[in-house]
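Next up: a single chain in structure tokens, the form predicted on its own.
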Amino acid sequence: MKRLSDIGTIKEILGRHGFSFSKGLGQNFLINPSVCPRMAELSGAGEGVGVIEIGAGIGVLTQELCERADRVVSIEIDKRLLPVLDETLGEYDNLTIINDDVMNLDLNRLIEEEFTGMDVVVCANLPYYITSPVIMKLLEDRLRIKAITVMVQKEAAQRICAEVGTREGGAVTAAVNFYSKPELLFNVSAGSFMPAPKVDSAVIRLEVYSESPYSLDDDKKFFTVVKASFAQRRKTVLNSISSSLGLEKQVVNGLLLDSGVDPRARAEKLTMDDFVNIARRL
């Protein structure tokens, strides 16, 4: 088993394949040997488990997942990495690599075709530029998955894992909490990557609910309320919802009072129950 986190090994392999890093794809490869084993272990990868990985890179995390899980499907958008991965991961017969954009894939179909009879988890080192869209796709597609363990920018991790109803939280905090229970696992310094990004990272785990604890006839109303509430964060929730949804202030004021919400409050002070109550009355 090659030490794919060794900087000398990485440079030698990439140099031989004529590979150069793409800023547009947010490529930063891990060179800290302790991160991927820990991440794979905490992801839930193991016997009877299938893993979806997003962004294989040169296979540092993929290798650790293949050592633990029954089956791994890794989605890699950069076709230039395919010959590299053939070399670094060719020994694993429990691995399938798909050259595609995860945002374009039918992941429910992929799970049914690739992971019959298995529990499924997601584990990935996500590029910063696409963190929120990928996480929300994984949650909104209502996939048959147990958990999502991902490395993201530290600031994004803190916001996602913040408590709803606090200043640190935001629209993505409420959205993630609707589908899952988030937890910040550990921080990863910028020096753990090649090339080193300008900011630190963190690994988070989202324990996905089999059924959301927040009962609504139409989930879309919840997200409409959340987005409208945070659209103008510095304004009161009355003004923000009224302006964003084009509703008369008098109507929104009554809606908020009926929901037990102070119209003068700002969105960051609202709890999950507050958002759900507003959505039910919208």
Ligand code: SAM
Second form
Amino acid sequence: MKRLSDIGTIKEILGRHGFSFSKGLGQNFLINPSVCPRMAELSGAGEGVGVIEIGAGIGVLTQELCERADRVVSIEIDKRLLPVLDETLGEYDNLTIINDDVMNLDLNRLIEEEFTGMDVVVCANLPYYITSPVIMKLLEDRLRIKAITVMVQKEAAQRICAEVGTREGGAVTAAVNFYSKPELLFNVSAGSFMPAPKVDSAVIRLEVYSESPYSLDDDKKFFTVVKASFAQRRKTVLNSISSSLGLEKQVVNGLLLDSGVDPRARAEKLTMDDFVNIARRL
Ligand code: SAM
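Compare with the form predicted on its own: the form predicted together with the named molecule:
Full assembly next; the chain just shown is listed first.
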């Protein structure tokens, strides 16, 4: 078995296949040998577990997942990487590569077809241009998954893992907390990738709730309130919600007071319970 995280091996394989990196597809491949084993271990990949990976690259993380999990399905959009992956991971019979855009896939169906009787986790070094849409798709599709362990830009990691109700938090923090318990696991320097991106990264883990603790008749209302509250985050929540949703200020004022929320507060001061209470009355 070749050690794929060895930079000499990676350069030799990519050179032989005439591969050139696509910036547009967020292709920054991991070359730090300690990162992938650590990510795979912390993701929960193991006996009786199926793993979904997004973006195989040349397979450096995929290999670590295949060594640990019962089954791995890796979704890779770039068809130029298929012959490379055939060479690097061809020996693993517990691996399926799907050549598609993750945003187009029915992941509930994929889980049903590929992971019968297994616990399922997601583990990926995400392409940075679609970090938030991918995370929100994984959560909003209400997939039968236990946890999501992903590498993202350090700033995004800090935002996602911030406390709701603090300056560091944002709409994505509240959205992620609705479905899961986020945790920042460890930082990864820009030099751990080829080509090196401009900023550092971090690995986060979202422990997905089987049922959200914030029960609502219509979850969509929660997201409507969160988005409207943060739409103009420097303004008061009264002004931000009324202008975003096109509602009379007087109406929104009453709604906020009934929900126990100070209309002059900014969105970043609101807690999960505040957003839920407003959504219930909307
Ligand atoms: N896992 C590899 C590693 O750690 O070295 C590659 C990670 S690289 C940051 C992101 C990978 O995602 C690239 O291989 C890229 O081609 C792939 N990718 C980009 N957009 C995608 C999409 N919409 N669906 C599936 N894969 C995508």
